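Okay, so here's just one chain, in structure tokens, the form predicted on its own.
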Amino acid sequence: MTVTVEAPARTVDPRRHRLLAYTDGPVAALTALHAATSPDLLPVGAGGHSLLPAAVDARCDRHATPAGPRECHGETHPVLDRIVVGADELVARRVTGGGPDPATGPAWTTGIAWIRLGLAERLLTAAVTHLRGRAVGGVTTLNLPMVRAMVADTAAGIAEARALLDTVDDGTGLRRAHLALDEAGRCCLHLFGASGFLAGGPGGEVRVSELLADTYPPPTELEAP
């Protein structure tokens, strides 16, 4: 086994990945986060899995381990799934012996949470636009009391996640932010009606968002340095 010593991760403001997720979606945001925090390195979560855009996945010649980056030397990691996102796809792999890299892992994990925030905001904006164009009994759907309550619940969950990310950078804060984003995303899907749960519709990006949280969970109190 060859383990290389990795220079400390460059300082990156994760907030900019939130904006990219909002404007361009998960593939563009993950590509930028990878370039900023761990170029050529396959980031691996605590469960030994990776989830990256296919083009980024193909460029990685090392993978993360708790002892630092490890050269792949032609080793291939089993592909578990390929998830279509618009015109692109994400590749999920099982990486035996892999895990969060101490130097780059924290920046990657924090960036994932900010990307999820941007995706949630993108979803809510799309839902409001969708509802403004529909009517029930001559009333714009967005103005129905029950619908407005669901929009408010979703917005509150997103605001909670943003407040946590702005003020708390430990594993506990990140986990609470992820939970708030999970609830906000699922609540928002109901605003699209049945189409919200189609894999090719808004539900597709919500699934990607939740898979990112599952693949790259924040460290627990016992795992934190």
The other form holds:
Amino acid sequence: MTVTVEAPARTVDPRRHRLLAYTDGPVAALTALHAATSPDLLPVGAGGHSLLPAAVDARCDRHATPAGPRECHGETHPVLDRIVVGADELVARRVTGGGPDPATGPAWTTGIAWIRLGLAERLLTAAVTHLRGRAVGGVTTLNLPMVRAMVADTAAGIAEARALLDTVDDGTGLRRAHLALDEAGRCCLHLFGASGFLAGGPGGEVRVSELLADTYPPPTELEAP
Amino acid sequence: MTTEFLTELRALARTYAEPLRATAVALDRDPGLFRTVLDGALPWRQLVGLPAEHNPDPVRVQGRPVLLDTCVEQVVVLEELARADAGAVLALPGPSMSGFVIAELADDAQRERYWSTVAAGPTWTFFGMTEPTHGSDPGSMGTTLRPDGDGLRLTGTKRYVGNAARARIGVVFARRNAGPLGVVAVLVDTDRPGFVAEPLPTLGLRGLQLSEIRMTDVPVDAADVLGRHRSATRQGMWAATRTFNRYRPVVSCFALGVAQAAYDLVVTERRRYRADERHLLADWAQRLVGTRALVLAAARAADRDPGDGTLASAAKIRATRLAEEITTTAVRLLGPGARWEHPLLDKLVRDARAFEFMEGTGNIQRLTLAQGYLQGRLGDARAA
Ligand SMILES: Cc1cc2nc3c(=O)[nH]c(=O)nc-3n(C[C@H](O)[C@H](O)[C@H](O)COP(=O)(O)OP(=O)(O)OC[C@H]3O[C@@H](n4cnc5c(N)ncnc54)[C@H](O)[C@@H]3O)c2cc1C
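Follow the form predicted on its own with the form predicted in complex with the partner chain, if you could.
Now the complete complex, all chains and molecules, led by this one.
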């Protein structure tokens, strides 16, 4: 087994990934996060899975393990699914023996949370635009009080996640930030009506965001430093 | 219907559901496989609510034939099937929602035409109300039915209509005149010129084949207009409302089935729980029982009076929320990467998202429930 030890790549401000996720979506943000934290390395979550843009996935010749990066040596990790996002694709793999790499893992996991924040903000912006263009009985849907309540609930979840990411650096805060983003995503998806249930619509990005959280969760209470 | 009767019916439905459980994940990946399920172990003809003359060998419970033509029978049987695979249940051929409209509005000739088509073999039907820009607000629909020479022409787009792409016949709601009374229901064969229906890729319930229908000057006869022998107040919107009131308990039972399936999965896959997790599971178990009771009460109310959807809205609110909550939380209970390790769980999460929208969104249900309460329709102490 080849184990390479690397310096933690903590220099990049993770807020950048949030903005990229907001403006350009999950594939661009994941690509940038990968380049900043784990070049050539397949980041692996605590369950032994990876989820990366296809182009990034294809470039990785090492994978993360709890004992540090390991060469793949031509070994292919089984593909679990391919998820289409716009014109791109994410590839999910099972990486036997893989797991978060102690050096690069924390920056990757934190970056994922920031990306999810940007995606939630992107979703809410899209929902508001969508509902500004719809009407119910002559009233703009966005101006209906019950709809405003849902916008507020989503915004509150996003605000909580952002406050946590801005201030805390431990597993508890990160875990709660993910939960707040899950709730916000679900609530916001309701705002889209059935268009949120189409594979190519905003529901597709919510699915990607949730799968990222499931694939790369922050450490549990027991594992947290 | 006694509790014992319904318990026996549920047990029987559970045996019918078994083959669906085995194919759930494969069908989600490739809904085209559904044909083999229909040709195989699932006796669809007995399960979709065909009338007695088209269902010569109905399910029997306590010696009685069960035609699944009441809401109560439907919610008991369909919850068990949805617990195995909600996508497959919604993919079943048969009358589904359009059958309710036929029951309300059709004359003898229309009824004969509809049922002889639907019962001839596995035949799908559809209920076309929602439009790209009008979902919660069907009264503003843009699809029109206009006179053209001796006949009529149907023009417009419907979106998010279940099973339409493979249907032979269905009901399209269209505007003939201004105002809510100007909406009529039209019985349409899908092979008419100008009628195109295509499936829309969805995140979940992939068996349902949610579709878009585009109609360009589709020729229609006066004989296709449902309820034309009825008064202006008993036309399209009246029948649609009664259909929604009857089908909402059914959608609620689908959501309940998905919630129960996610609970079952957690209980099967997890062995040891922390104390807080045990409490959570106990809470879910209680909420499943409570929601099941509410769904049954809503079904009874719909059978008694399809004009009142108050309890049906309550059932849908509770069942939908439970399905979303249990499926989402189950992901965390089953550990990192649970959605990869348990493809069935991933499917349940995706399927659960549909129920918020089917038959009216959560907000619309809240408005209906509040209005029904204020009008004293919940049979609460004020009315006693
Ligand atoms: C799986 C599935 C199956 C379906 N099957 C069928 C079918 O067979 N036939 C058919 O005709 N349709 C069907 N539909 C469509 C469904 O009926 C609509 O999605 C639903 O009515 C909501 O309409 P919409 O999607 O346009 O959302 P919109 O009406 O655009 O709603 C957007 C948001 O605004 C809110 N909102 C809208 N109006 C109000 C209001 N007055 N007060 C408060 N809030 C409001 C909603 O709650 C939602 O959050 C199906 C949908 C799904 C997802």
